[in-house]
Amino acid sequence: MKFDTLIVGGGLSGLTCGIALAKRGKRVAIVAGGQNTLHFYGGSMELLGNVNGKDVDNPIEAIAQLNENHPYSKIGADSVAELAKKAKALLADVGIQTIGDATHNHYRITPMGTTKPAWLTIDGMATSDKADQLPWNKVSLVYLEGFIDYPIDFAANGIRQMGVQVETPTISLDCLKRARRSATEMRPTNLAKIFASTSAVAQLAQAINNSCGDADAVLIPAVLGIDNDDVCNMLKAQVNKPLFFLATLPPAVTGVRINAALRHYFQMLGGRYILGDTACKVVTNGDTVTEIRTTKLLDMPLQADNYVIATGSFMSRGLVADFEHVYEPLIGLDTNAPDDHEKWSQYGMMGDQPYMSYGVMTDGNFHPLKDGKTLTNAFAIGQILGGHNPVVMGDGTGVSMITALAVANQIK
């Protein structure tokens, strides 16, 4: 089969830069294994966090700070800012509706009742303009009876600890009695099923307004709306205060949602998913990708024009650690680690830890590298690359996004 792009991996960045490149008639397939790291996304998109141990306000701006090999350094400040704002617009084509902007970043609040910075918040989340500082001075934390992936006791003392009263009540509710009876049915995706018919929304939103006393906003966790927004809207309108939903635990309704409308709208827009599949063996010749082949399509090569490796890092196995090497698996691309394994880490579990800002190393227009020389018709996209720390910088998506788009508007 024959396309003018193969894309490997169907998480974030595949699938942007897979709908990018199918936006304009492009005929691009995705290889994608299954589950990717989208579902553990609770509701919000960070471009650039933190620089340096300190919060960032502006992400543009702080570009500035960053070392050369950051894959935004390569793109540019002015690049990045254009290239978010196409990653906004994306969104809302596929009908994800977010608050916020590349130039100021808000804070989400996190199941745990603190805050992180955000550069785009799904609408309805509930979000904060100041990190140590919420917009109520008294809430209504909803618990459901029975849910298991809602920490409320930490979230409830967190929330407290930036000056906020918190009442817990909990509501039980006759359309999640057989749920309950199963531990592992009161997960987040299961309750969201549950709430997509009218009757239980409206059982939540009576048991909601006779609980929730003299608070200013009731905040309840997010397991409404895994197709679209109408449930959540449809609570609202219900509700007779204002009403924010929380992240939960993954598998997260609000990241099961995202990735479902970016798959949906690549496939209505003629993108090939190629679900279920791993690519096994790539076919090179000089400094040029010819072929891959993959675990269940052995005798029927998938060609291209161009191929992008989007398949993340050691959580996706897109990376791999042995004892002697981190290495990229598919193709044996470069990467920046050393080969001295005691420099991968350090003391202090929590600290920044080298090894997390390993991954394959690229030129400046995202062409890997393989033993030192270009792949001149492959890209390496989102968090395979190098030179960045996602969880303590706080930019995973932001990478994923703005490179998956730098790259999608050099294929021509």
Partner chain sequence: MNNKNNHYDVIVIGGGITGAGVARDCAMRGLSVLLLERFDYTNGATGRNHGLMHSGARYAVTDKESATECIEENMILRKIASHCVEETDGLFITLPEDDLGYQKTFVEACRAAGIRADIIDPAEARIMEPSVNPDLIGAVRVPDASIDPFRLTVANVVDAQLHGADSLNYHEVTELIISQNRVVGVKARDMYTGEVKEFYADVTINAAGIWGMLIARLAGITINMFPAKGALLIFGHRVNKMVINRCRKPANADILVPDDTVCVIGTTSDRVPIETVDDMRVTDEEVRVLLAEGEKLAPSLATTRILRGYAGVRPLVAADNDPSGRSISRGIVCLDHEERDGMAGFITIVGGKMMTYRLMAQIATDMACSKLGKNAVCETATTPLPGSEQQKPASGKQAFAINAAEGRHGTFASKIKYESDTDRAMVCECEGVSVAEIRYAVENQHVPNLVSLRRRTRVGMGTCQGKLCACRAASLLGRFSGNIAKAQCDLAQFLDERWKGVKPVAWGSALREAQLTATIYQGLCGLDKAIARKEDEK
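Same protein, different condition: the form predicted alone was shown, now please give the form predicted together with the partner chain.
For this one, just the chain is written down, with no partner chains and no other molecules.
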């Protein structure tokens, strides 16, 4: 089977790249294992949130402070700014409306009641323009009885510390009764399936209206809208106060929605999404990749003019660490990790862990290196790229989308 471009990895970067190419009429296939890191999503894309321990206001300006190995440094600030606009437009195209832009971060509110710099936030999520201030005097933080994947007391505590009065009414809905009776059903995506029904949404709206006295705004866990945001808008229309969503513990309903929206759009453009399969072998010849085999289509080589590796970091198995080495398991690409596992991490969990910045080596155009030589028809994008710590710098989703679009631009 021959394609123009074959992408390995069906997460945020793989789908972004696939859509950009398919839109230009390219024949694209994505090999996707299944779940990806969008399932751990906080409701916002982050372009660049923190540099040298300080929150970033203007991500584009802050790129100048990054070291040369950061993916944005390879692209250049001006191009990142251009691509950031395209990323926002691409999300809008697939049906994900966002607020925010690349020249001025806003803040998302975390499940712990803290704020984090954000670039694009899904419309309807709770946000603020300031790190330590919220746009309300009094909020009603709704607790759905039995939903323990939402640390409401921590969220309330954090919001109170920003000078906002918080009340936490408990809502007990009949439509959740069956889920509540099970020990393990009250999880975010299960709730989203229940709230796909209009009668369940109406119940929720009525309960909110009955319990949220004089608050300026209502905050509820983001457990609505697994397919699209129709039910979110329906709820907002029925609640008689401004209503915003707060991220929950994983799996993130908003992340699942983005993933599905990107995938459906890609498929609508004619892209092939080979779901539930895993690339297991890549054949190279000199400086080019010639074919890819997958575990389920072993007898059918997949070939393309260009190959994009978007397999993610350790948690997605795009990188693997054994006792002695960090390696890229698919092609054996060169990585920037030292061969001494004691150096990979350090005590103090919340510190800047070295392993977080490991990834494959590439040239300035994201062609990966194997044994010191570039593979000229291959690219690496997303979290498999090293040179940055996404949890410390707040740039994970940004790097995924921006490098995906940068590479799509290069593919003729």
